[in-house]
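One chain comes next, on its own, written out as structure tokens in the form predicted alone.
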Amino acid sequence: MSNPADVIIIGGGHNGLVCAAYLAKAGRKVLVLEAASGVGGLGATREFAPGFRAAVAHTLPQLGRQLVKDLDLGRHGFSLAADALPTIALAPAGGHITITADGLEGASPADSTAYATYLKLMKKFARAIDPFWHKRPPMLGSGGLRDAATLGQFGWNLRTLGKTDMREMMRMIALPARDLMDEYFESPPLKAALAWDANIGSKLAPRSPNNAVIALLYRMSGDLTGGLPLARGGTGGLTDALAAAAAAHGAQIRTGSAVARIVVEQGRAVGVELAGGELIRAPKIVSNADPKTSFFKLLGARHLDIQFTNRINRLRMNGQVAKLHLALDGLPDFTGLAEPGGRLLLAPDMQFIENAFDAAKYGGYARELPMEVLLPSLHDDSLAPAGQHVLSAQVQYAPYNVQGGWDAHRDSFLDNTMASLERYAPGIRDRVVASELLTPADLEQQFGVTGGHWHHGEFALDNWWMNRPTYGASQYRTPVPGFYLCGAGAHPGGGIMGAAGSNAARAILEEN
């Protein structure tokens, strides 16, 4: 074996970047694998028609000032296209309402008032559990005293929420997504746009049970801008700095360079071998991948005791997201909207989203579908040609295990997806130069993420803090000595953070 470095870290995505940024800044040898020709993964920026440029992650609402901070990110070409874009909750013949940092427009006195009430509640809690995002989950039973700190310090963040706040964040925590905005508001549009953050991504709906106020407190966890920023470039604009700043910190990235499996010897992992079976050595492997790729593909159930690989094989991983890219030859018209400038959701109300969730359970998908629209040209004319536009959408319930095979089925659902636009957009098809959609079948042949879930694993509370993915690996130490986990998959979970990779950092160089 060659022996480059001190850590290889397999996959370029953001995390993985994130990651051998911040080991490459404290003076390790680092060595980034790839097997894309590109890094980035679903935060890369790519041409899906001629001219026409998007992502598969659109947005950057969990980004924070201190990684952007830390790796100077500015100085590698990082910047915003838009740091504040509002959120629209359309209604299909106009009267939207406007959700913004700030309040509301467009919605009535009592749920303009009630929205101030529910922000100011919100905005507590997050603050509350904010700083736990980035650090290192505790173990419980075992843990030593950073673990019993990290431990008292929650406990004391809780309780000085005051009794009554703290009860009632106790109370909501597992109160499904409906029933917080029906406590709330009134209007069906507005309580569906903000039942949306609470689920999307997994296998959820608004009635479901499970973490709608966590998921939520995790969507608010950004400070970047205050607002819900956009990059220029794409949020490839960002990955592409994570990997600049890598690389100006002494980091190596090779791209075109698929791991095959990771070396083990006398129990620890030593290194990895490639697709075309080259060996490399380091003493320290760490995968971006998701949990089942990580353990299953890339080390090997034969290494993991059972109970662990029984905890690892339940993990829910089937994707139930479509993303959607349009190239349009101009600005498509929205009902009753001057400019469509924001974060545009359509859902008329919550029962919108839970009859498409249940259709999704079975296997199918339904007629009518909620999403959120982008046209992010509209900020950063670098992703369209001059006059022309994209727009990206998040479309759902898009279920992985489709009956039939999405061979079967790309057809009707693009058309069932153009036709929800079209309540919105009268005419948007006859702008359209080009399309491409990306079920979750395509996200996990295209991006190696298994089932094509964008959060390498559902975010919900059997998954969370001191158990995603699971204990024994929740402090990004595995079983197999050597061997740590910097993805999505482990805490704090998915979304364009870079917490997952910046903990993985400081918990490998707090061994040494």
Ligand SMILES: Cc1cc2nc3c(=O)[nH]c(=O)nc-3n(C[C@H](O)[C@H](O)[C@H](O)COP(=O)(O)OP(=O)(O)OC[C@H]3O[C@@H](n4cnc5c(N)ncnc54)[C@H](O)[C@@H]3O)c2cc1C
Given for the second form:
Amino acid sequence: MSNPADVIIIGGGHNGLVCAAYLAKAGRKVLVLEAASGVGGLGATREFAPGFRAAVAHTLPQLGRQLVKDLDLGRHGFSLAADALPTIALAPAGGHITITADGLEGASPADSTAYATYLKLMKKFARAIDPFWHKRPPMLGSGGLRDAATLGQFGWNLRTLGKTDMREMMRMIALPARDLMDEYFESPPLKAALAWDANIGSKLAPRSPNNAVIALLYRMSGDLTGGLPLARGGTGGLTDALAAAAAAHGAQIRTGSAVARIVVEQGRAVGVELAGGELIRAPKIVSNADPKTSFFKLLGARHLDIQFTNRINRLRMNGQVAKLHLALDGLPDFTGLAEPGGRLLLAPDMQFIENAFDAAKYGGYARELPMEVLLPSLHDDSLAPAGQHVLSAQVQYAPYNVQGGWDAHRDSFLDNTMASLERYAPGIRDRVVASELLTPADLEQQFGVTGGHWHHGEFALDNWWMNRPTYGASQYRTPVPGFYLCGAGAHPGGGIMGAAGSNAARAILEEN
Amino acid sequence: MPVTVKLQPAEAIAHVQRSILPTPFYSRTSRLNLNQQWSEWNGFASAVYYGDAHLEYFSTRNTCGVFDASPMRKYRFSGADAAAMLDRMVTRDVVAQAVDTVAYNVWCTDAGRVVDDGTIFRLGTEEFMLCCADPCYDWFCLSAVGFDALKIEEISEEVAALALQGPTSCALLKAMGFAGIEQCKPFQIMRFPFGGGEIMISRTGYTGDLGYELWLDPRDAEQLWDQLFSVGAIYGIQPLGDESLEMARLEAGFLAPDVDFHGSLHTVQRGHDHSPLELGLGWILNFKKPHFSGRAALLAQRESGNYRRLLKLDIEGNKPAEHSILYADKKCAKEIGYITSAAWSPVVKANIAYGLVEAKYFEGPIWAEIYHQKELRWQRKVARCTRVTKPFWSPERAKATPPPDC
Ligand SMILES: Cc1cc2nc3c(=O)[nH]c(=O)nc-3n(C[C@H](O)[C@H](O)[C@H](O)COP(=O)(O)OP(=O)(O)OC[C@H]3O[C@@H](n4cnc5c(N)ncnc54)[C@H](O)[C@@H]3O)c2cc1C
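Can you swap the form predicted alone for the form predicted in complex with the named molecule?
First the chain shown before, then all remaining chains and molecules of the complex.
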């Protein structure tokens, strides 16, 4: 076995790269092993048809300034193609409502006033919990000062909201998105658009309790622009910059190097074996793969305690989002919209989303599918040939465990998606030059994420903070000495943010 | 369409009359059970005593006795991952365990608390039988998560089991034609043709004396019983009930589940379950093994030294310290633990017991507060307890191969 590194990172997704960059910056010898032919994971920009490029993760609402600054990402090629995209709640017949960073356009006076109140409150809550996304979660009963301090600070931050707002937050925190939106707003498409972000990525819908507010606050964690940013070159522009930053600090990145298993000796992780049989040793092994892959496929249950293993086994990993990429020979017309420059939300009301969820709950899918649509090439001409466009859509709900398997359903799901799109953009089918539909099964197969799950495991209260992915592994360390997690399955969760990667790097550095 | 329900008459269902199931030996044991004293064990009828518990007990020390162990739960683990799966579940090294041997084991939660104990029989490189007193299938399934080349089957009803225990047991088996049985070492397994197939004999038991356990097809059970009792007459064979076995196992230093310890999954309150270290099972914790479930927690506990101790106690006087509370002083001011099992031992002529004592006090003086009756009148007595480190009863013949007189 060769021993070229202090730390091996399995996976060059954005979190693995962030972790690598911070560790390398602190002087550690880091080796990143990525299975795919390029870095970036779900954030990588890929050519899906000749001349047309897109990334699975297309917007960056959770990205923060600190990361960009710490790693000097601007110098390594990162820039924004759009900084504050609005979200547009489309109504099929026109009369859309535009949601910007500071208000609504096209909404009723009542909704506009309510939105101001709502936004102010949500921003206040978001600020109160924001520091905790970027901190190691506390461990209950550890007796440690750090853990007690984190918990204390959490309580303090809630308390300093003031009595009224703290009570309000406690009241709202477990509401279903539907109740929350009904309480504030009247426009059905507006409510649907706002509820969308409360649920996307998890097996949840507007009527699901417990998670909506936390998920909304989590989506508000980025402070790059105050709006919805897009990276130049697609999200891959960011992940390439992360790779460049890591490399500049001396990290070595090997693509096309799938790790087959983690080598454990005397109960310690001491190296990895690649799919080709090559053994590489390092005193610390960090996994950017999801928790089920990390613990079952790479490590093996025999190195873990029984109840811990069962908690990992019970993690809910069935992805619900399909990704649609269309190569278009020109700009499509969305009824009543001058230019489709924002993030478009295609759901007439919350019940429409719920109906799609109901079908998916039992392993089916709806005929009419809600989705969020983006035309990134409008903001970035590197993504499509001149005059042509890329349409990038997140479509719900596409249950990973569809009855009969996705091979039997891919075409019909695509048909339903196109028909649903056509309702808002008549004639769009005629503009399609090429298309790619990535179902959760495809995402699993191509990106190595169990269940094709957005967050590497549900983003839900039972799987949150000190329970992410589960107690015993919620502080980036795992029960196996020398083995760590740094991916979206760890705190705080999914989305392009880098917090799991940087928190993990800090946890590892603090150990020495 | 009219729905017709055909109910079986109660008499047609074997266990309805007694509310409990017959073991494969029931036609024989029920004839010998003079007072029809039965306890219920996993749904099966188990004799409390057949005639006289003391007489039965003495057979395990002077001649030989037969205990119907069929109600024991038995599981078959097979497949390429069986050894690895068991090795991770239990505290001893299963991978290194030789084929045709038996090993006593415990299995623990992540926190190192005992779920249950039992014996693992390695029947082949990829086949094991695990026996335990209580059902444990749910825990085995949880423990199997992450091991794919593995099949776990409950085979309790497919295997009849008898324990033949006592100094004449080897001679009796030899006389029955199991040639070479005297070469069977403790914890070893031998197989012989029997009845319609094969009988498996392991040199194991729960009495601490020379003894064997016999495992066979239930269809051959009655034939085995009859042969044992006809050939065994001159070897002093006796049937053993629960009570005699209870005395013997206490002398031998064995634990009884639900008596000396509660499985962790069945306790509610903190500290009402036990770690193997507390139960004196440190000797089967193989810390050389890189991992088993609960290892990290147990290692930390062992290093801290801060855990209760289940002690073997020799108590002054002759009144069994049943249900006694233990104290650090004769005045009974400082309570430090309690007795889990107690009996007057006829063979070592001592008043013996197990007591669970707080970590801080196990090396100091220990007093038991004993209540006993004299002609219905309750008496209280505070008796000095002496710690014993070896099993109370452990005769040479139990270890010798071949055993004496064989
Ligand atoms: C359909 C969909 C749309 C999304 N849209 C958005 C969005 O618009 N905005 C947003 O912020 N987030 C979005 N997300 C979420 C976001 O993409 C993920 O949460 C994020 O990419 C997770 O980053 P990661 O680095 O932790 O893991 P990943 O991006 O999954 O990277 C993990 C890496 O590990 C590699 N790997 C796995 N196993 C091995 C192995 N054995 N050996 C070597 N390498 C291995 C993989 O190849 C991969 O490169 C979306 C997710 C999905 C599924």
